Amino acid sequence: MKINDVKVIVTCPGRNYVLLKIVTDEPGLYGVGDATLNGRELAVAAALQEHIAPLLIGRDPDRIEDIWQYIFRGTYWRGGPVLMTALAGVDLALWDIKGKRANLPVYSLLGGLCREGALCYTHAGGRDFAEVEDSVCQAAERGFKVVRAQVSIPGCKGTYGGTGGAFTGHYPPEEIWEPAPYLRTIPRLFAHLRERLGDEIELFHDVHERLTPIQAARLAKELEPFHLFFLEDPLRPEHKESFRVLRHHSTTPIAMGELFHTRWECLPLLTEQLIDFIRCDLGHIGGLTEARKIAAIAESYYVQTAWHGPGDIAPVTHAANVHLDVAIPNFGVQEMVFFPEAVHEVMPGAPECRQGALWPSEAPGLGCDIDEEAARKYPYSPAYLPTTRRADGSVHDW
């Protein structure tokens, strides 16, 4: 078996994708990749045009772990967000092409399933605490057992996940935040919802890598009597030691990760237990053969996974995320999104969503297809994640 054809679709049923479809030598069989980088989409597809396909024709896919490590490596300089979001497209269409060939969901080629389903989470917003409580509410009649918690903060402007932001448009939109609200409020919106919904239903916030060390451990510290199931990116991710000065403080459980893209980057929090969820996104770490090497090293220091599944990245990767959820041992919670029906109508074979859980397709491979000509009705449209920047106009994290 050999590769014949490495086909890279771009396409935008609402947002952005970059799609891959590796055709081989024998009659109907291929697979499916996703290599979407929300921002910076045309630089994954040029990549994939110009250098990569070129590279697998001819080539064997079932040889998913020799293909991995000579993109990986053959670069020279590698790593990085765009040629690790290239490789990840690469592998999961090639674990797609060899769980069809097998006749077998892709969870079978990786040990079996450790559970029936993947405890998910949804997000609740709104613009007080009475709007973010509805929404909780919502998420739970709907069969959410853990729902993420964002709002509003008075006098920052576009607070992310609060009251939504602008991701499309040909120039970035700007947000302005300031610390000094945000950790004023956070704690308050969480008194507020335990006093009003009680300890039943599981409850996190993401910070989104906004804060310093110290000012992270304060929030940890403070949110301790509201049993938080995490706080979500607390620090920026260049500086792995900072998060000693955030465990040392506080109780809290950690999670981190969706800005990494090698394994070695999440090396220094496993293995000194920095964190207690690692939350990789399959998309930009390399696909399945890297996440599942992630998993298993942060297995053995009692973290548990946490795989980052938000719009921008498409129905393929949440797809191959629940494939690993369900056979690893260490799995602990999967962020889920429900797309709108363009998106299904390209990518049809999204990991179905049963009261609180996702579910894997029984179907051989990953489960996930792409109709190239429903594809062709979107064509891409510029679009920019926004800019965050402090009240004096300083550039601050997203």
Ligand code: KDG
Contents of the next structure:
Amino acid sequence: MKINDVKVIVTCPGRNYVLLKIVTDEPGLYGVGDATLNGRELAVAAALQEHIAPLLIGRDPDRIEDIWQYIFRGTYWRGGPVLMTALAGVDLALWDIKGKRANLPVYSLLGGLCREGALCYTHAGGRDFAEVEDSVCQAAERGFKVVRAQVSIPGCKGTYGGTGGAFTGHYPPEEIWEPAPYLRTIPRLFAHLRERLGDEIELFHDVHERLTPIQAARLAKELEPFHLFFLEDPLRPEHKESFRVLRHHSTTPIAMGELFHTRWECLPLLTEQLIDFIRCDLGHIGGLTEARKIAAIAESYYVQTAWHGPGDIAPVTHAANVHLDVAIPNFGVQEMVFFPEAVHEVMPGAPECRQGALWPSEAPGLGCDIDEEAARKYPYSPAYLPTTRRADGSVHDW
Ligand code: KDG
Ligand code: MG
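Switch over from the form predicted on its own to the form predicted together with 2-keto-3-deoxygluconate (KDG), please.
Let's see the whole complex now, leading with the same chain.
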């Protein structure tokens, strides 16, 4: 069996996605992958189109590990978000082909079911505590047992996850954010939610890498009475040693990883047991091949997984998340989103969400497809994440 063609499809059914179709010389046999990198989509599409696709033609798609190593190491300039996202797209398409060829769902190739469905969480947000409370209640009514809660911060326009949606245009929007009101508000939010909603529902919060180590330690400590499921991404990805500061000061469980690109970035956090949940993005760490290795290392240190599952990765990456979730012993929780209808039209086969869990497809492969004709109806449209500035005008992060 040989790879005959690699199609890179850029489409915008509500937001931009870079999709990949690897076509084999066996009639009708192809695999689908996702190589979407929010805000840098065309960089990945060019890397695939110009540099990686030509290297794949004529190769045996069954040799996933060898192709993975060849693309990862063969470039010499390894790693980074663009190349690891491109590699993830290739990797997912190859696993899809392997599953279709074996006539088995990918979870079966990964060792088979450890559980039937994957406990998942949704996002709650609002402009004030009452709105967040309502949003958490709505999630609970839909069957969610774990909910992420974010709130707008008084005086700060740029509050991750509070309110607001996708950002489009030729320049990233700019927003002001300040740590002092943020650090005052978040413990009060969780005090409010626990008082109103009790202890049964699992709640947590995404800091989105905006704090310094000592600020993060203060927040983790002040959140202890509210028993968060975890505190997500409290520090920037560059700050690995600083997770020790958090550990010294707090028993709030810590999750980290959506901005990592390889297992080596995860290693110190795992081997020193500085986190409780590893939450890399399969779409940005080279796909299932790398994620299952990270999961296996994490298992040795009793760290659980919480793979990143935002709206800016395509349904096929969500499907890959769930195939892995059900097949590994140290699964913790899975982030999910409700995709708009246009996304389902272009990419049918997203994992089904029922009773607060995601269920893997029983179809051979990953269970997703690409409707190329539908994809053409939604051309690429520039869109960027916002840039965050401090009140004095200096760039903070995003
Ligand atoms: O593109 C950036 C998003 O993927 C990110 O902001 C989402 O932090 C995120 C999350 O936890 O879903
Ligand atoms: Mg996050």
